[in-house]
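Just one chain follows, in the form predicted on its own, and it is written as structure tokens.
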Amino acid sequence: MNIEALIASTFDGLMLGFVFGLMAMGLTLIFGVMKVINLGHGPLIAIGMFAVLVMSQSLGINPYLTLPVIIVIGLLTGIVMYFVALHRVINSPELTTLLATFSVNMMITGLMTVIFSTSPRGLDVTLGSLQFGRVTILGTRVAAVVIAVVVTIALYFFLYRTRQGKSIRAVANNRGAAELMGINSSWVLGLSFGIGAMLAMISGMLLATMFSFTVLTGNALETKSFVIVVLGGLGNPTGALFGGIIIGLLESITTIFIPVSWVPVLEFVVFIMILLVRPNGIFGARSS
């Protein structure tokens, strides 16, 4: 075994894991607040990818400078999705909300396929590299980690230091009691869904700077997000972050020993083992 390859894969997996964690945080936040499994998560990631592609190639904007626009688009898209697809059925059985988000998934995927087709796309982004001996770390990975960490810190500050964030936590803990205290739960739920969609699109934007992608890439990443969420604990954003890091390391390191095509199989083996051994995830599900 090449020790330098192992070190390089560990660094690569660690950096990729932060982006995976951010991606899964959007999914677990929505579940933690409203107990909805968002099957529209994948297309939201894809929208982030194609939004940065369009702004970069058609408008000539540096991909990283599209971040503020991605944040606004993600937040507004999520709020609209909530009020159009979920607001009327939010108190219905879980299967109803599951089918509602699945319908959104199908509609967005179909629309994007018509507009962009399913051909692979990619961004030409170069930020140089850092050299540590024979280990090379790409600048795009470093930039992705920095943005993911900054967004995570901003989310923590928002949830624990602002009035709106405290309202979200109150509704997540007890919606009925929060409404008795004068909190508009409908707006809070819409805002929560918007933040979840925003995180999905930001992660899509970051992944687009590192890998090629298609309209259907988001659905594969949605599946990975579910693995990470279960690994970290349902409704636990911190657990999702660490779960993403674990999956990132698992993906990068195992490719040294096994073919890349076997990595998804290994991830699902881990997924099943977690469900059997520790159903609440390694870091525990968020308690209501």
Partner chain sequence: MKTLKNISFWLLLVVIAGVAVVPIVQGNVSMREDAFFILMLVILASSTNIIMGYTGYVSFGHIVYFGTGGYVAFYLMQTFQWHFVLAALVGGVAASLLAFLLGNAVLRLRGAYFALSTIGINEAVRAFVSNFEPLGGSIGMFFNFSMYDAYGGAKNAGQLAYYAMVVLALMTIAASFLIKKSKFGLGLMSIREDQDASMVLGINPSRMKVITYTISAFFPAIAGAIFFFKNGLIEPGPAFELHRSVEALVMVMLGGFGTVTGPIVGAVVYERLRGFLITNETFSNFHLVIAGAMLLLIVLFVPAGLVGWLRLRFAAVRRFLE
Contents of the next structure:
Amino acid sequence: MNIEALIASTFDGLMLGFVFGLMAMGLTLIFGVMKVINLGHGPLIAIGMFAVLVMSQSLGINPYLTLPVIIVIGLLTGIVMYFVALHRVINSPELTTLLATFSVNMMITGLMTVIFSTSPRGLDVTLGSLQFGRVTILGTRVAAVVIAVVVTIALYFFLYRTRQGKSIRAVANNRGAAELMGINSSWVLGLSFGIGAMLAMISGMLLATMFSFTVLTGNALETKSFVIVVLGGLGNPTGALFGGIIIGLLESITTIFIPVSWVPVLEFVVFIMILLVRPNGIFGARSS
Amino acid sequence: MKTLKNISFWLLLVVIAGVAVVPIVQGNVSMREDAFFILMLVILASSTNIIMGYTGYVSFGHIVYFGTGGYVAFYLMQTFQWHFVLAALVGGVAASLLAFLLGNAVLRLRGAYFALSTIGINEAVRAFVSNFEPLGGSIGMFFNFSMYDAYGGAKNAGQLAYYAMVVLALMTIAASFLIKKSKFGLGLMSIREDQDASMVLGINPSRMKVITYTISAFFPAIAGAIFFFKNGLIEPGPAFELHRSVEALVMVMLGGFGTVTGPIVGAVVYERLRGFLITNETFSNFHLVIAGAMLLLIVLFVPAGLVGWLRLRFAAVRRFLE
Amino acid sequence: MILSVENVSKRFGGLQALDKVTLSVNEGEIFGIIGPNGAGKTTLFNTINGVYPPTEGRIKFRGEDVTGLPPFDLSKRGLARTYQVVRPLGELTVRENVTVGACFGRENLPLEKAEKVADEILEFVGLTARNDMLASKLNVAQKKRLEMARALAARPILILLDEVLAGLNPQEVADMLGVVRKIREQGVTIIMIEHLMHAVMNLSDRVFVLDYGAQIAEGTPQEVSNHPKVIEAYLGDPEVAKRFLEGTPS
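Following the display of the form predicted on its own, present the structure of the form predicted in complex with its partner chain.
Complete assembly follows, chain above in first position.
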């Protein structure tokens, strides 16, 4: 192995990691606020991918300019999904909410398969590349990282500096107490779900600029999101970002040493280990 | 054992056996194929229900045992020419052993963490098998045509597989019934309702959960062995298909969580309905959408499932429908 | 002596929930534990029945060292308890709830025998009419009785009662006190945490007072109610102090 390959992989992994982190943040935020594991996360990512595909190919819009539209679609889809599928059973045991969100997964996946079939698609975007010695960095990746970072900062600003954001954190902390303080928890839960869905879709859009994809890619990314989220600690958005970077690095660096097809084995073994040894994530408090 | 004197126990088994014999008596092969598949789903759903419905642990990746049993048995049959029945039993034991080892670790996790870990286990095993060359890697393994000669040709082997599936289904249902009506089952349901309170009442939850998980891995593993024996081909994708696990959960919910007959009813209704949707011109493209919508309606409005709802609604039903 | 707690302490992070508690309970007595809210009474129960191990100290039950044993082991040895906040097995029937107690308790009965015991106990606490009801559908007083019945079905030697009277109306309190007396008549030793002072004072042979995790007094109800430290501990809450000193029901 040579040092340049290592540097190139590290950069690649780091950049991919930010996007993965953003993707997993959507899942972990929803869990943190309402203790629901959103099994419809994958199709939401897929919607992001196909939304940018349709807008750029049929309407000729620059993929990066679709971002505002995707944000709106994401928020609305999430809020509708919450009130249709979850609101009635939000206080039920896990199985109920798992199945409710999974039913949405089936519906969206089914509908998208009808519309788009399952053949692979790709976006035609090139933003040139940066050259450092023999290390090449693709422009699309840089753009994706920049957008991921900006969205993350905006999310934190929203959660910590705005009234709505603060009520989300209050509800996440203690729903009962938040309600006593006059917070309308139904709306806050709906909004949080909307934000979670929005993050999934933005990450889908960014991933679509880097890789080819199918209707089912979202579901594979959903499983990856589980790994990331557990790595960073369920319900912890900052942890998800770091988890995403770790997985991004793992995926690109380990391929220098082991065949690519072994990477998932490694990932899922790490995943199970973390669940068993540090269920609160590698940054979380050790459980008693 | 009081259950063995219970009329509804025997009645249930007789009804299942009776229905299962129909395609044989009529000599209808396509009907037999349908019944084979439905019985397999009944086994998957009932086994999932033993750990999920009785104990309250949602095993999302339970299909890992179906695949494990299938792979172990297939390997023994293909490489060492073991007889199918013996290979299937060893496959079942191997999967149970795996469940025992994993169960000791993951059953400490509760709720969503357990559910996620079972997904992780299935994905890890699938990824491993896809890379493991002795088991054929991502291509999998297949039988030579001569393989079925020992069973009197492929046609007879199909027949044999069907009988095996019928027997296994009856065994699974009997086990599910016996567990539910036993002291052991009562302990499981107590754990499901409140694990900490159960401990104070004298129940050792870790031990009971591990035993249950081990049992619930045995039947799907043998089903996997039978299925892939008949199939003649095993690949990582179909063997460890997470989607099938989740379908089993849907069947349990549809029929009734924690009941004996619920998973059976759920499997039959789900499969028939899917069959209808796929063959119907208007719906064929939308079968996944419709199945999803149906699941959502059940979860939101009939959370007890069909059998569960009947049992709640009519006291008389409770006496004969478990 | 049936139970002895020797120098038991329990710390949760920075919080000293129990501080070198020592007590002993004789066979057949009713031993009352009182103390202001947050004094560590329920923590003491949790430590005795093995929900969590003590940070230091030893617990002996019927002469055997049981420190750190899990709750199900203690249950098998004849220790039962009820919870302050009732914990019915909601989706099981009343009869099944009590059968669980009989099945896995001290006698470790097979199912059919356990069902017979359950029927007896349900008769004893007056819940027979609710046999087939789901436990979650009972009202508070009935849930308290169910909790008691489930603990009794284990045929315990020692039973820990955590505020079985809380939240009951005067009539229900009187009924429950009758049940507690009947349990004692059967030879079961009782340790009870209670906030209703007149009840503790009337029922208990001896009373133990905890404050901030430490013992501040122990003795007959008479001795304890005149103990200056006890009065001081309760003066933090004048209402309680008044009730306590007058021994009137709330």
